[in-house]
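In structure tokens, the next block holds one chain alone, the form predicted alone.
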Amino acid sequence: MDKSEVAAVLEEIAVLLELQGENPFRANAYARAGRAIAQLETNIADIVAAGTLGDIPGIGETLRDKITLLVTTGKLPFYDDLKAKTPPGWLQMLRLPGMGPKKVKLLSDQLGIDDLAKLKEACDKGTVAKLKGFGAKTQANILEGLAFLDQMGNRVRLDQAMMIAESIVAELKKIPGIHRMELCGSVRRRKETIRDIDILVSANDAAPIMDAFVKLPNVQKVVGHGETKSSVTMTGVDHNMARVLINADLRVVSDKQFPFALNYFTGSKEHNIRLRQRAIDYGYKLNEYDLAGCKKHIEEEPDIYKALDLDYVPPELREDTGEIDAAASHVLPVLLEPGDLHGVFHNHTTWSDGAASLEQMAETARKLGYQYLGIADHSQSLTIANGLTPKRVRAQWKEIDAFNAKQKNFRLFKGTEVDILADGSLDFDDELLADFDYVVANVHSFFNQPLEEMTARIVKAIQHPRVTMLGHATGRLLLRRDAYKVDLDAVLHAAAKAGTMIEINANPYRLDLDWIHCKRAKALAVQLVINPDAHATDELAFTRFGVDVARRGWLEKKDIFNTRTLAQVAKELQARR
């Protein structure tokens, strides 16, 4: 196992221990060890080989032995035993807003609840509300969360699906005989949430590949094992140590069939229908195995589009929202690439609720190739996130100034994630706001305001002359919390008029603005900015998911503010002040 996998196991052990009612100090020890391992700058295998695991703070003899076993064998009986005696329903209950291990354990001990169905039944009867530490409001929130999970179905976030999909691909690459391999379906199109993983392989002999696939380490259940298609249920742990279950399908075709199968199984269904109709118009027949009637040589997927006199349509655009007509007219956008970004602005440090210092965040940003990093810790009213008072803001500015004085070709910008209060006013006064390099305005409270009130609240903030950008515009948390009621079209029009940027929050829990409204923002000439909302150094890499959203929204380099260089950004931010 690598360091991220080891860290994931350790932090899941911490959750499982809490669910089992173990001593919280013991659980915290595993959580701390997981965080320490995740933040290592060296290879964990090298540390184990050198015998220096014990030099890492918080890792004693017991943890050292367990980590060594994980790294060298990929297995840990202690972890397997914990999972075996933890009802799967407990982990599902943790997906509900406000539901932590202590509450799950209490529900189990007091009411015998060990799955979502029993939890709903108890809430419907009013039993949960009577339990000490819960009450009617908590019960109502649980029912709302259960309804939301039911509505979303058996889906996982894109980052969770990618984590498992990439691990499958890495394992399959070890098998001889594979000519080509690609992820397909909604994963390839980079949808926000994913129902299942589709993997396509070309090979002469499918049998050994199928056998290896159904025996992969994280296969929980074999759903089907055929000659050219197999299906399994895979399990994994995401970066927040949440347990993930998702179905994965593997198809094996000949290398000649591969480009057609890749196109077909990528989808979407609507895009495929349009493409097949165009093939019919040309006298051909397109399916997952062939472009029958076409004499042109087709070796790669782009050759299919070329044979139909179309520019190649990137997978992210294949939703039948005009991409076929644009490809026929040769006016498809040149989509944003991850390397086009030169920095990000919405990030947190230990000054508020972040896990890393200014210097640590800056060093990681520099390693990612960024020229600048914006620090936007929370404002004072968000006490739960250790929001900064004006006095602490000025102290942070001194630290940023001292850091910048030592830099060449890199800069930290002074920002704030300022709360938009219930009436649309901001959490800092205008005098303090005027001295920030930029201001990210966000809603963090009073989510239940009526649509007209919430819209007016956000529009008022957007119109404030010191607000640079609006962050996570709808407040949604994918698969956990729906968006608050807001007229996004009115918000976008207000942003266009005021010249205020709108954030694409790249945190995979949010992906907010969504791709549909990105297209609308582009049409209104609203400048967008991609931010990871990073609370730790590894979360700066979330930016990749924001780029996915931008690409699905037809966005180009010119549409995104942080494609500008350090000099250009500094000049623009100064002009806005």
Second form
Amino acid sequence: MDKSEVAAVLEEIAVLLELQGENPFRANAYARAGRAIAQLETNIADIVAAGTLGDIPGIGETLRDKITLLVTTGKLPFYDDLKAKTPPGWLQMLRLPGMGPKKVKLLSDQLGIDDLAKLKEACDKGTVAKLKGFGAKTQANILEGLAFLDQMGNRVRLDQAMMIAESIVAELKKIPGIHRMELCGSVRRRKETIRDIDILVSANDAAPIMDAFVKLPNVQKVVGHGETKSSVTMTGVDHNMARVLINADLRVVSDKQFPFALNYFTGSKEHNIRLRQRAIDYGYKLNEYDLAGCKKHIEEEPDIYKALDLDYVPPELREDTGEIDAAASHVLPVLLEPGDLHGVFHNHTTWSDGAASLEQMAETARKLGYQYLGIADHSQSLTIANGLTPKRVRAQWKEIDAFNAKQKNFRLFKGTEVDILADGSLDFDDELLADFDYVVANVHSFFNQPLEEMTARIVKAIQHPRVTMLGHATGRLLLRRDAYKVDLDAVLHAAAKAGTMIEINANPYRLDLDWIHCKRAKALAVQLVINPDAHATDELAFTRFGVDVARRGWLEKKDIFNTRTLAQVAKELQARR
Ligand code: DGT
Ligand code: CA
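Form predicted alone already given; the form predicted in complex with ligand DGT follows:
Now the full complex is given, and it begins with the chain already shown.
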């Protein structure tokens, strides 16, 4: 087990202990230890081997023994017992906004509620409101949260699903007998939200793999344990320490079946249907095990497409938006790759609401192989995010200049994430705006404006000569808040006309512009730019999710501004001034 897995188990124990009504101090000790371990610079296995685990602040004897057991054996009976004692419904209840372990415990003790259905029933009857510490407002919030969960069908964000999927793959790799393994389904297609994780392996003997799978760490519940397919509910803690609960299905097939099963279980269903139809047109029969009637040798997934006279369709494109026709006519895009990016523009530092200094952000960007990093802290009206006054902006520029003076082959660009005020004007005057290298304009207030007003507001900002790019265009927060009402087509047209770029905000909470609209933007020749909206050094890695969105939106290297080199970007930003 690596340190992030150990940290996740400890965090989870903290939650489970609290749910069991344990002393909060004891629960908190686990959470604290989890955080300490997550931040370790060294390998946890090395620390355990060296016997220096006890030197980490907050890790006493009990924790030391438990962590040692976990790291050396991958198992912890104490944790397994806790999980077994905890109804999965309690964990689901924790996904409701404002619901902590204490409230869940109260609901269970007082009203016998241990799942979402019972909670809904009690709220409908009004009994929750009468409970001490709850009240009518809390009850209404719970009902609203339940409706939202229902509507979202218990989906989780891609980053959350990826984290769990990757940990499952890492665990399965340790099992002997697995020949090939791939993630399938919406995870492989990099959809922005995921209902369940689909994993496919090939092996001669499925039984031991099935047995190991249902016993993986972080399995909350075994939903099904069959001969060649098993399903489990997995738990985890995401990078923001929020709980994640998601089902994972594992299927075992033979080596021969593997490419067909991989193709089938990657989906989408709509893509599969089209592909199957094309197979029928060729006189073949395509299913999850075979391309019956076809004599060609098929060993890998691309061979299936080849047998049907199609170019290989990358998983991100398999949404039935014309990819089969494009593959048949050999006009599929050459999709953007993560390595094509040379820098990013929308990032925060401790100057506003970021957690890292300018130097720390730059250092991480360099390590990622970037040639440049744009600093775009918040503007003055966003006081809750410690927005910069013009005076502080100028002070920051000095720091950036001093930093750049010491650099070779790397540069910080001076940007701002300027608020688009209610009437579409900007939060800094034109004189100040003129001296930034670039300007990212964003809506952070008055989300409830009517469609026409919001559209006019954003279009006005796009038309401002100093605005380089529009940030998170629709304001959506995945699984949490809908986009504001805006005529996106009008926005895209305005951006094309004004030559203003549109951001693909790669923060996995946003992924805004959506991939569907990326496709539309490309059709209108809008220049796009991928930004992580990083508020900490590790969040620069969010960029990868923006690349996923761009790929789903058929975007190529040339469509994305930050595939340009430092010299090209410096030149273009200068030319725009
Ligand atoms: P989600 O909802 O995020 O889990 O999305 P997917 O795409 O992972 O959907 P899932 O897990 O229901 O199924 C995985 C893949 O299996 C799906 O993308 C395509 C394939 N599949 C599932 N059901 C059907 C079906 O009825 N017909 C066909 N052709 N393919 C299916
Ligand atoms: Ca799935």
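Numbering follows the first chain given and starts at 1. We call the rigid core whatever largest set of C-alpha positions still superposes within 1.5 Å between the two forms. Every value quoted in this text rests on a predicted model; they were computed, and no experiment measured them.
- Once the rigid core is overlaid between these two forms, residue 140 counts among the residues whose Cα shifts by 2 Å or more.
- Superposition on the rigid core between these two forms places the CA atom of residue 253 less than 2 Å from its counterpart.
- Annotation for residue 20: C-alpha shift of 2 angstroms or more between these two forms, rigid core superposed.
- Its Cα shifted by 5.3 Å between these two forms, residue 8 is reported here after superposition on the rigid core.
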